[in-house]
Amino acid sequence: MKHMLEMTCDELSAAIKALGLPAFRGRQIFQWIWDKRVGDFAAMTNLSRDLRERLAGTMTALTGRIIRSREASDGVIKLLIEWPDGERIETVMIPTRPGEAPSARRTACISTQVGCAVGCVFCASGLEGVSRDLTAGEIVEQVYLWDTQPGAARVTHVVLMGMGEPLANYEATVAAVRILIDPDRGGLSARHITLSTVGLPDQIRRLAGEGIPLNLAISLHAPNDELRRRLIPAATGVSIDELIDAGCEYFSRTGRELTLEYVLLAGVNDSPACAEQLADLTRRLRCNVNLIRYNPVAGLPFSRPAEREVVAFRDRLRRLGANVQIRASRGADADAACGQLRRTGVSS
């Protein structure tokens, strides 16, 4: 049966009717799931006990099981989730720090695959390769789980920046986004969702035609093809020029500026020459640059540049006319920061 979080109200009503029950029960269940964020039949109190027990034996809204929760000193929380087939992924909640505005902002960083095939040499997510794609329901379920944690406020923003390459799981990713922005289901604004991709030009162009004004971030990490292919093995067949062209088309069709993500690795991609080459690229595309301090991964031979080097790299880019910021590092002491998520949970 289709994952219940993938079902529209009409689809759920039809599924309920197929069980020999009146269709209006489907509408009741839909309201419990989405209006009240209750995915447990036992808690749907306007259904009879017999009916709740019957439904619990045939259908489920939540298929994942939280194996472990870990909280960082800055309030970031990471969940390790296990699916019925035994596969596991990690997802992260990034709340606004106390005193920051807007105080109610809660950003869910979600995964789209079990593992990752991209193989960025500085990232933990691809160390065990990729096992399978997540379904649209499993992608949405990560947001739903954050919404339904005890005492939690609703998720306000979503970043598809967890494990996996979203555009390599294109159909499920787009279907999940449509559920998340559906006013009757997820209820989020598309402008509050960011999709991060290593850069698949054909899929970027296809995404531009979906009519969804998502924020698109390209994981660049190097300002020239030679270095990028060393850092991102999956980039071997895609040039930066192709990415820039696809990014320009995305902007022209959606009106959304892109973000170029750039993880700074000490002595690798943080030189003045790299800054100058990166600035040249920004002149060809309506974009902002997000500088990300490398988050250490045990066993990998990289280190984070000194803070003065990070600031110097940013300032050089600004002098050269680039729009650039340094992304705040959050969750590192719980292995919940960018590049630290794993499918096995061994980092937890």
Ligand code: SAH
The other form holds:
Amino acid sequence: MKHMLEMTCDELSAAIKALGLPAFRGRQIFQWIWDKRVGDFAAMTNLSRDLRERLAGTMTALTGRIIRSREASDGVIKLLIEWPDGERIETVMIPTRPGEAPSARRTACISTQVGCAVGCVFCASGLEGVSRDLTAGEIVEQVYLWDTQPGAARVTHVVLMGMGEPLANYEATVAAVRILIDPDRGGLSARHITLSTVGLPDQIRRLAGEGIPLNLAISLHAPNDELRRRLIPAATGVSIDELIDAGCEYFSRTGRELTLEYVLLAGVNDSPACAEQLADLTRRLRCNVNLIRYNPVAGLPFSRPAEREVVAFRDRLRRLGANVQIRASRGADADAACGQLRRTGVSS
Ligand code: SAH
Ligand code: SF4
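Switching forms now, from the form predicted on its own to the form predicted in complex with this ligand, please provide the structure.
Let us now look at the entire complex, which starts with that chain.
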């Protein structure tokens, strides 16, 4: 049976009708799930006890089980989730720090695959390859889980920046985004959702045609093909030129400015020459550069540049006319920062 979070109100009503129950019960359940964010039949108090028990024996709204929760000193929380087939992923909540922003944000960082096939040499998520794609329901369920944590306010922003390459699981990812922005379901604004991709040009073009004003972040990490192919071996068939062309098309069709993500690895891609080449690239499309300090992954041979090097790299780009920010690094002491998520939830 389809995951319940994937069902529209009509689909749910039809599924309920197929059980020999009146369709309006389906609408009631839909309201519990989405208006009240109650995913447990036992708590749907306007259904009879018999019906609740029958439903619980036939279907489940939520399929993931929280195996472990870890909280970093800066308030970032990471959950390890197990699906019914035993596969595990991690998902992260990044709340605004008190006093940080005029209004409180709750940003859910969600995964799209169990592992990742791309294998960027600095990332923990791809160390053991990919074992399967997540379904749209499983992608949405991560946001739902953060919406329903005890005492928590609803998620305000979503970043598809957890484990996996979202555009390698294109159909499920786009279906999940459509559920999240459906006013009757997730209720989020597409402008509050950011999809980060290692850069699959054909899929970027396809996404541009979906009519969803999503923020798109492209993981560039190197300003020339030679270095990029060393850092992202799977990018061998894709040139930076093709990526920039796809990015330009994304901008012209959606009107959304792009972000270029660039993980700074000491002595690898942080030289003044790299900054100059990167600045040249930024002149070719409307974009913001997001510099990410490398987050350590046990066993990997990289290190984070010294803070003054990070600032110098940013300032050099700025002097050359690029829009550039350094991404705040959050969650690292719970291994919940960019690039640290794993299937096992442990860091070694
Ligand atoms: N697969 C997608 C989305 C998930 S990764 C992508 O690669 O874009 C989200 C971001 O974290 C990417 O920009 C990625 O390059 C970055 N990242 C991966 N490993 C990292 C690490 N060890 N330290 C800092 N950032 C990392
Ligand atoms: Fe996969 Fe993204 Fe990690 Fe690369 S950085 S291995 S594409 S999750």
